[in-house]
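Take a look at this one chain, the form predicted on its own, written out in structure tokens.
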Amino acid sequence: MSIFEYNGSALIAMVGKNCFAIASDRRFGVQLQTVATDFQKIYRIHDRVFLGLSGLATDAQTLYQRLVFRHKLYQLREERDMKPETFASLVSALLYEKRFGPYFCQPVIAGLGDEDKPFICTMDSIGAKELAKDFVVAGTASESLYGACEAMFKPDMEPEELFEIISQALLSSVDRDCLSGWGGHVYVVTPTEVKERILKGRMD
């Protein structure tokens, strides 16, 4: 078993019309044993930038703490919040610094940039960015997430429809992966508000 599959995870970010959604499962396990069913994998950097971390849970928490520290320094120096593109470059640089002993994480970054244009990207454990205009996925359920998203995604969705699509994609995908699941956690972000919802899924 790969170290990336040790705790299990499913992450997905999707763009809509001047909005985006980011969702994760809630399971924290040690291989096939479930330890917790309310584990946080999506973190709010500020109201317009969200970070999802899949992979090894200990590394995800360490990486998040280091990124919060860097972002706070940026806020003090620049007196503004980071744009999502800048934050993605920060994450990439931080991961590449440790390329010979990497954080075993696959981050997903989603945010609203200039003129409320949604930005999403993912990267590997050493910070090689993969930008997308529709959706990005990460975690142990990524193969089934790709299939569900390819089938369900359509451009310029309104926030409510985007929530429905991302939720259906997540729930149907984690049912096909025994290392992730146990409900879902969804954020839908528009220029004016952030909606957070908890999904109930199969509890097995």
Second form
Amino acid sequence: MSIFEYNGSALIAMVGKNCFAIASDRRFGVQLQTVATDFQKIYRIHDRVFLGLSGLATDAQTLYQRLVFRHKLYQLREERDMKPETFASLVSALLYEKRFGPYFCQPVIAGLGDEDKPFICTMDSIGAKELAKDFVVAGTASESLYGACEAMFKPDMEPEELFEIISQALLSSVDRDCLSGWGGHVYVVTPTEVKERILKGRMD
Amino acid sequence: MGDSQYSFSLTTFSPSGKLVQIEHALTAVGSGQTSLGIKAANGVVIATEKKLPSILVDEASVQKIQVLTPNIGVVYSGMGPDSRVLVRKSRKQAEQYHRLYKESIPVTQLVRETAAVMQEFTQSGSGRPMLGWLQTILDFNGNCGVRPFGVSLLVAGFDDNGPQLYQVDPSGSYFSWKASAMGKNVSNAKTFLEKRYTDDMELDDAVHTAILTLKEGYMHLKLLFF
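Same protein, different state: after the form predicted on its own, show the form predicted together with the partner chain.
Up next: the whole complex, starting with the chain shown before.
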């Protein structure tokens, strides 16, 4: 049993036309037992940067708290929000600090950068960044997610279509993974608004 | 003074509420070579006199204006060796920022951190500033303690907020200026700058004005001597 498979999770982020979407499942389990079906895995750092954390839930929560702390201080000192690329560099640095006793998390970062250009990236548990132009996935369902995204993704989708595609990719992938599921949580972010939606899939 | 149990600061308050060591540090700055900076609409210029003690000095080896990052530079008035310590520290801070955020440090942040270093040296008592722990070190005369930096810095930079010019004093206070001067002849230089400065100056005009201001001070000195 891998420590990364203790709680179970599924995360996707996808790039659209001047927008992005980030989605997660809602299950919180302890190995085979499901403990909660409304567990938050995607966090808003600010209106234009979202962070998804998969892996061990306790590490995900602690890492999120540390990052929010750093970002709040950054906002106070620099009187501006962090760009998504900057935030990704910060996450990477924080993870590598714990190189020989890491956080058992795989983050997914999605945001709108300068000129509303969407930015997504993921990294491993010790901070190796992986930038992508189309989609990134993480979690116990990642193999199915890769397949589904690869099949369904198109470049330059409008927010509504992006929502449909990311939702279908998420729900079909978590059905093949016993440790993730129990619905979905999708954020579609454009320069003007953030739309949060809950999905109902197979509740098992 | 030789008793190590007495760890008092060389920068203790006087009854009038001043830190006398800082006043003396400012005097050291005021007798240093003139330096000035002018913020233009599309850039910043910093300039200083480079008067060397003898014609035998290799002038190419003397660098009074230093680069902190590719878009931030600094000039000083006061004690050269003190400025070198600050430049070294500031460069390291800028690189640490970049290592963390993979972004160039904004001018305001670098100025803030440099000023914090200078302030440390006005309050550390007999502990060592710039170290993670306090350590009392006695010299041969039994003096323990540190002194403030004997320099004022003019930090000029260009970042996302446009051109910026900051002055940092030995006390650690910093100010943003449109144009400023430090060192010898500062009042004449500032008066000259006040007359000549316009908000929509281009960089070339600013360079020209900077040279004229320095020349003005030099001429003034020459008149004094002859």
